[in-house]
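Coming up is one lone chain in structure tokens, specifically the form predicted alone.
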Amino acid sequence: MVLEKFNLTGKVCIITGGAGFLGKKHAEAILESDGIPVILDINENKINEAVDSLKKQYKKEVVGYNVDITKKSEILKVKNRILENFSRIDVLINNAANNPKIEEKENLKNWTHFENFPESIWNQDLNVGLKGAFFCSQVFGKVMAENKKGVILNISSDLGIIAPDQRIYLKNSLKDEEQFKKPVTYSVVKYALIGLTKYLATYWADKSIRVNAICPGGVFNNQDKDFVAKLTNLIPMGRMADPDEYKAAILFLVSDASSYMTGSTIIIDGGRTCW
């Protein structure tokens, strides 16, 4: 039966940045197919809140670990704890990323401009979004390779396919030098994750590890009305994604329903990248 392919019963699914907005939605997708989400995040309070909320909602097993994924030593320790608890690792979702929100632009000002972009922020963003995915894929992917089965899903973005349209961030009340710009690091990380996807898909193909990427468009989360209007004008479907609209795609990509897919990138953006 086709629907049986989506079943994740007993499968241990690691989600980096799992206590964040989208990370929790990925966990919901896992839970709704009877998998076990393992939330990794650097914010212990948010981990506890996310785990408690998901347990209350689903009445199923959810675990969380406080870990800095930019430090391989911490990932190795948490790997051992996961294996002690579950004796298996089936899925890795590389979701963690730094992403300054448009609502914070008053505090960001001109450092987001490419000409002024600080090396320190470049290093921070690449450490979390790219080096973190590299380390997690190394550590958890090795476990999967030894077991000759597993799935890695990299969360890229529509901005891993196209460049950000900086016009949607413009605010008439600000001078040119004060305008917020979508940081260069966001594009660099999201493009690089697609490259990592293709590399690992071929590298571990003989170990039965499938590696794919998803490029979601923006999710509506009570953003500024002017920003939403400008963004949706770039989207053929005329709206941002609802918070739950990626869950089915996540489940498809981490389950046996996508058993003949590897090295692929799925774009789900309301048609934005068509234009």
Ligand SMILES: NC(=O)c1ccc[n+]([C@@H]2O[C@H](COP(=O)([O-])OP(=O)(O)OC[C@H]3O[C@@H](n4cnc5c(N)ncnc54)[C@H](O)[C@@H]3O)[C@@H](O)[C@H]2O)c1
Contents of the next structure:
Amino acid sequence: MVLEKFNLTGKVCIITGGAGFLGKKHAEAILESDGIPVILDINENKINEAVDSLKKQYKKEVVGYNVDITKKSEILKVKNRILENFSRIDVLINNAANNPKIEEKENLKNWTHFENFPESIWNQDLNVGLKGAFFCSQVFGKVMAENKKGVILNISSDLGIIAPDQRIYLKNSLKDEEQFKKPVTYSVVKYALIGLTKYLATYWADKSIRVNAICPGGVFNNQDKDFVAKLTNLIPMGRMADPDEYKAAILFLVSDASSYMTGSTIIIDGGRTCW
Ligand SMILES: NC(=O)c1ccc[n+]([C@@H]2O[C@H](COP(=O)([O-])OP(=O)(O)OC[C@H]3O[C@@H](n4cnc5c(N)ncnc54)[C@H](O)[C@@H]3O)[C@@H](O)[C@H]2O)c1
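The block above covers the form predicted alone; next, return the form predicted together with the ligand.
What follows is the whole complex; the chain from before opens it.
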């Protein structure tokens, strides 16, 4: 039966940044197929809130650990705790990333402009989005390689396929030098995750670890109306994604439903990258 292939019963599925906006949705997808989500996040309050609400909603096991994925020593410690609790690791979703909002870091005037982009923010963004994925794949992938089975899913973006269209971030009220730009680090991290996906897919193919990437388009989350109008104008389907619209693809990619798929990138973006 084809639906059985989506079943994750008893499978331990790690989600980095799992207490965030989409991380919780990945956890829901796993719970809805009877897997066990293990949320790794750096924000204690958000972890508690996510674990409590998921447990309440699904009445199933969910765990969360406070870990900074930019520190390998912390990941190694949490790996031991996960193995003590569950004796297995089946799935890793590299989801955590910095996603700077327009209103943040106003003290650094036009810090988002490439010409001025601070080395410190370059380091922070690459540390979370890329080094974090590297460390987690190293530590949890090693366990999977020893067991000769596992799945790694890297969360890239439509901006891992195309360049950001900086015009959608423009605000009429601001002077040129005050405008927000989508940071260069976002493109660099999201393209690099596709490279990491292909590297690990081939590197660990003989250990039966499948490694794929998903490139979601922007999710509607009450963004500014003017921004939404400009973005949706770039999307053939004429709208942003609903937060639940990636769950089926996540489940497909982390389960045996995608058993012949590795090194691939699935783009789900309402058609944006066609234009
Ligand atoms: N939201 C979207 O529209 C969208 C679209 C395309 C791709 N994505 C990608 O999906 C992923 C999730 O996005 P989101 O919107 O849920 O973001 P989010 O900011 O809500 O979640 C990111 C989570 O990562 C955690 N985190 C940050 N640094 C960490 C660290 N050092 N160690 C552990 N955890 C850390 C944060 O605490 C946060 O909970 C990101 O990779 C993002 O680029 C999002």
